[in-house]
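Here you get one chain, nothing else, as structure tokens; it is the form predicted on its own.
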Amino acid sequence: MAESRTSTVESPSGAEAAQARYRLMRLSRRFEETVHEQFHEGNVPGPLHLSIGQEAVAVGAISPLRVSDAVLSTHRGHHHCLAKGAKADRLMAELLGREPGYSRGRGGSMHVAIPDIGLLGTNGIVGAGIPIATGAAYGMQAQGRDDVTVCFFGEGATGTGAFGESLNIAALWKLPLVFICENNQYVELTPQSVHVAGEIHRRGESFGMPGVKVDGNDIDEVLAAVGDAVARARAGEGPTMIEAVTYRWFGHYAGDKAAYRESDEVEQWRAKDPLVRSRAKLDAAVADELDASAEAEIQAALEFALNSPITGPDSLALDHLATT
């Protein structure tokens, strides 16, 4: 079933497409903000993890790229897929274990995929996007397609076999790839000062491909760095590794109170708000009109969810039996 929103990835400059990225952004704020209201309420089977607060990454490094292009990410991958043209509706459906999910609701938050739209998969597993990333432009390269593969992952998996073993086939092969470490600074409950070594931007120089770090809640910062490594992959020239630096918002998982955190480096993060930095970009009635959208398209996905029949049993195998 091949479905996708009106994005930016058609258009990834100009006014309309600077606002079609704020509207994104607030979306993807709400979407999370909804489904972490509904998980206390009981309604979200299964664990769930929140990216609120790094917004402008996913759609930043998104918006490049065309519906052809792959994207990996992982079990923090909600922004990801609505950036790449998840329906709202159907996403809520998923991870409230509804039938019409994406994956008819046994998916749940960490398990989404969308072939169609280029949604390769999320991952519930450190890391193991990384290497599904690299065999997927592979098959790009040997198919001779022009498209390119996004591997989104946090700096925890840069400490994995499979990173550098991807990296280095990456760059030998000159695969049409690009590594994006979504650097929100904690390692699960860990900070990232006590368990990542040395600058993970340039984890890619020893095999000769470019590093950047950028601000990852400056969004046409992330946008232009994207763009640029999409670009240098499309002609052949191989992978880019990026570092976007965000924070996330809330504890690793919902119902993690991140005591581990002082409350004071919360608060200079949230003053860093990327949304309200790329509103403030906008004319604020225009603003206004986005934030009036993405609530309304929300609050239907929500009733959508809602209203929709609970997965059951009762055709769990017949999805994994081949009739004759």
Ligand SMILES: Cc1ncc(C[n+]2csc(CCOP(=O)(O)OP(=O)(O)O)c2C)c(N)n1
Contents of the next structure:
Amino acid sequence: MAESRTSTVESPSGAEAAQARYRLMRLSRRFEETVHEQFHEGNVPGPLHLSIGQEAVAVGAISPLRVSDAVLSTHRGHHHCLAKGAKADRLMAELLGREPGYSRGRGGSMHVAIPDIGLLGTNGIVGAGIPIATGAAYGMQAQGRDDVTVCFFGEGATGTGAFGESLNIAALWKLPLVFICENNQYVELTPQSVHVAGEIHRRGESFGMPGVKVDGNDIDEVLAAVGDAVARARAGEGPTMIEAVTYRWFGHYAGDKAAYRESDEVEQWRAKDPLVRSRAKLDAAVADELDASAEAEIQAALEFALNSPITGPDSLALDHLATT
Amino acid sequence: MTATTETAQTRSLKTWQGINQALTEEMERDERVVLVGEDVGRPGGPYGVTRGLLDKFGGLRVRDTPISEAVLVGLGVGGGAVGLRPVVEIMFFDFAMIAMDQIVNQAAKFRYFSGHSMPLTIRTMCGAGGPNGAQHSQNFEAWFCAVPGLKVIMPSNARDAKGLLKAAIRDDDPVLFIETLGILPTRRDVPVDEDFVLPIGVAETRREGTDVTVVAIGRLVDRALEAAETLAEEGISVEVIDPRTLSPLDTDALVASIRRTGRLVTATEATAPCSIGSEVCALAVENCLSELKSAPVRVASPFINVPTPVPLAEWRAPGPDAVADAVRKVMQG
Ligand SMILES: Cc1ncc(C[n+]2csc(CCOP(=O)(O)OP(=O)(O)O)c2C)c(N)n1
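Starting from the form predicted on its own shown above, please give the structure in the form predicted together with this ligand.
Following is the full complex, with the preceding chain placed first.
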């Protein structure tokens, strides 16, 4: 299914590319809505962190990348996975605890790593992808490749010590690295004001790297900023810090009613829906077609997952070592 | 030693030199091997272990880092994920505490989640042996043996250090390679062959005996051998086994020896609670209960932190006498 979709949108310009990006956003939205339903059906044997409302950041940021570029994701990473080229059916299978899932159904959404397509991991440890991204960028530099690493993290992760360590090393070594903070305003159950001092996009400045703040609900703005940062990184000019301001529509995890937020606030942000905004730039008939094709892909993915065997204890002993 | 007496087979080296040779040879053999750590470049580390590598391999492959232990291991995990075979040096084992997440939750899980190899070697140094004090001398090897997905190696001499470090670097799994400070200056004959690679997961019987099995690791191996000499004069025949790899542990070899002798002493520089010694005693009880002629005894450092003054630190570490006393005790029991 959907084998025709390229793993990344190689060319960020042109009408076709814009359509592909819109389709990917729609696919991500429908993917999460569908697993959310499955969660309430009792079919998701693990926690689920939805990023509905944030699709423009992932798709905009990953669009300028190649398969050989690396992405480090977070605990809220379905959209990063799909944008980097994870197949919706296998990702769905993973979340539903099925054998054909990327981690044979034993990992769940926080433990997806597909190195063959440059997806070096979602992560259950907040901030842990940041040092790994620094290492991936170092690996590319040491091998003389002109590949780059894009590192996603939430505003909450900026409180971890290794965040500062990574900025220092990335700037010192001029690593081909793009730091992207998806500032969705909440850190678990508290507003970012409880967690973050100062402005995140300026945190890079004291290490000598450019800091850019963008409207994370505007895919074109994200794309332009990340495109520049990726070009800078490929040219050997070092890392960039990007803060994409966005909002998560739902609670921290599936089941969290998010009573800590005012409904006005949620409504205001829903009105800035990144999907509606980018759909408005497309021909309506084309957009309808893209919606239909994304929908078909999701339905097929769900069917594939539900028809696949549930992971049993047999596969749990599996190979945590390559050699014993 | 002249070139002529230096046979084609072996050459006498100090342990730190054996490690240096292993790094040099593996970096020459495979350009994906890189070395990152604090002071690994020009200074060659606090004990000169990495001396000369920067000049040979350049600043991209031998990379001095800031004091950022968490990211140091992250550099290895990320580098390993994109095609390097990184060797990360954590100067003292004590500092691995700062990098715990990257070692335990990231490196050791990568294959489990992705199915892909993680050819990362983390080198570190443990134990007393200088005026380094309580935050620069600790033995945490057992902690890491509790982590699935990680291999743990602790050599006891220059020969094994070279052969096992080469194995670690060639291995496709994350390996924690623990160098014992106490053995860095000791000498052994080391094979010159560039493909001298010892197998991971295989124990070595360092002395055969029939009355008591002593399972010793790291610095305690030579001390146990010394004790065995003394005990031989008293008519006690001691078998000394060096597991060399702590995870996976060569349980077959250990169990076979304990069954044969019926008596067990373990000897580690770590403190006893939850140590490798405890693990081996548990193995003996689980597998050899009917053959055991007396209760196993653990020789370990007293359960106190390491003092800074060298004489006090040396007093704390178990010596040959402590091993000999324990053997006499199990012989009576
Ligand atoms: C090291 C660590 N501490 C705490 C947690 C629990 N936790 C999970 S998600 C989260 C909030 C993360 O917030 P942020 O980085 O802003 O990302 P967001 O959830 O907003 O996408 C926390 C504290 C964790 N998983 N890891």
